[in-house]
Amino acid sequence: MVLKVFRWSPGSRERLQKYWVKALQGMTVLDALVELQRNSDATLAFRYACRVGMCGSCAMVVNGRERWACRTLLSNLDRGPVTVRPLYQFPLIRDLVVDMAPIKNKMLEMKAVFVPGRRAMDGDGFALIGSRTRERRAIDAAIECIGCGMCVSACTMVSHDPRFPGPAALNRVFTLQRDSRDGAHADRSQAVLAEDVLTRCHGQANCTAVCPMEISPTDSILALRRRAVLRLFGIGPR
């Protein structure tokens, strides 16, 4: 099988590479590429940690679409040139390894950062939100946010609007806006209602469609503009 890998390094031109591999049963883009470093060419970069679907750090673009590279299988892939690039919206640092500094510089913006609040405390040490209540089931997808980035990477949004936080970010604050023991609900709620925030994602849902965690961020911004108008007529909470 035939892979074409995005390479560049600061000062060289960007470019697709060829690579051929031996496609064995059960083997992963990230094996192919583990192999190619291995044996055939050892200044190709990308990144992985834990290859098993936990860490997200092999996130990059294989065939046009946002991909974990540990999960998924060539077989399962077109029997043409597999096409293998870097995540879109990030900084490009070498071949397909990007810097992911923007998203927590969005969060930051975003003022995505719990804060405790009065009721963060109990007597036995930090409040728990029980597995079965209300609150916990409202957040309980959105949590498992592990942050890789495909979801800005498909975001059409973010490549039009540079100051629009991405979906990560807002999912995030919308964890953190259901969070009772949070204190900082305030001030995120004036942060959300910038110009160029919930107004402007359009709704297209790539993030959820690519997630691999299967949140859905499209639903989180939409809970975000929700509280968003209610609070607007005051009948919302902060």
Contents of the next structure:
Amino acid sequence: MVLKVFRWSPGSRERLQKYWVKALQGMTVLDALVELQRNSDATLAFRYACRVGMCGSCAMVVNGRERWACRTLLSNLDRGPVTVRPLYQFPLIRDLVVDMAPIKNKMLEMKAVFVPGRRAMDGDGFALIGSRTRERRAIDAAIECIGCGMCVSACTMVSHDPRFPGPAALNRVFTLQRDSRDGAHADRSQAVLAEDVLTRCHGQANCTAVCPMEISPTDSILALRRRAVLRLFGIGPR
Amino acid sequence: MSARRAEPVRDRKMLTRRMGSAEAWRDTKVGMWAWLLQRVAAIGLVAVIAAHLKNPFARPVQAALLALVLFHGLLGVRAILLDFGLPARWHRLLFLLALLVGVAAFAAIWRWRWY
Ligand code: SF4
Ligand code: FES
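The form predicted on its own done, now the form predicted together with the partner chain:
Then the entire complex follows, led off by the chain already shown.
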């Protein structure tokens, strides 16, 4: 099987390098890259940690779609050459490795950081929110974000407007705004009301289509927008 | 922790999804088509309405107007339903429904000659 892998390092020109790997049964894209690095090209750089679809560090763009390389079987891809690129919208470090800092920076910008509020503690320490409560179920899926960046890479609005915080940060904002223990709801809703934030999302759901944790950042953003609209009319929570 | 401005990434090399490349379109998702087609229909409407004002009785223009209004409007209804909280996982189904309802409504209205 032919693999075309994106190669670039500071000071050199970008190119797609062609490799040939024998696709064994059950081989994933990550397996193929490890194989190449071991046997044909030790200079090839990529990132992974868990190898079993948990950490998200192997996120890359395979055949035009964001996927985690360790969970993508070569046998599930088209037979033609398989192209492997780093995530879009992240500064490149080298080859398939990108700098994930924008995710954190956007979260800080949107104040997507937990701030203990008055209800954060009860008598026995941190206040618990039962797993079957309505509050918890509303954010059940959304809190599973592993920060892999695939949604940011897939979002056309992120590429259109660099100031748009993107799906990952807004999904985090949503989980915090629905957490009764958090004390910064007002600050945060001020932050998301800025230009280039909620209004930028056009609901194309590209983020939702690629999220490996089956989160729907689209739903999170739409929910934030509904709250913002209700607040415009002076009803509803922050 | 205080909020900081994101470091400017523009001066660092970054790949963006270039719409001119075949690969960007290779895995275009349904939601994006729905969005794009609705916008294209809107631009089409402006042209067709102008033609319609000039000659309200031209049948082809009437047909185009009806088709574009249905298409654009029903995709708009889809967007509104999603805005109002229908789960985003239904967005593909809603796209399909908008197309089907549009075709059915076009056929029904076109057959019903009102003059
Ligand atoms: S929302 Fe999904 S795709 Fe986006 S960073 Fe979190 S886990 Fe990754
Ligand atoms: S290496 Fe951890 S998800 Fe792929």
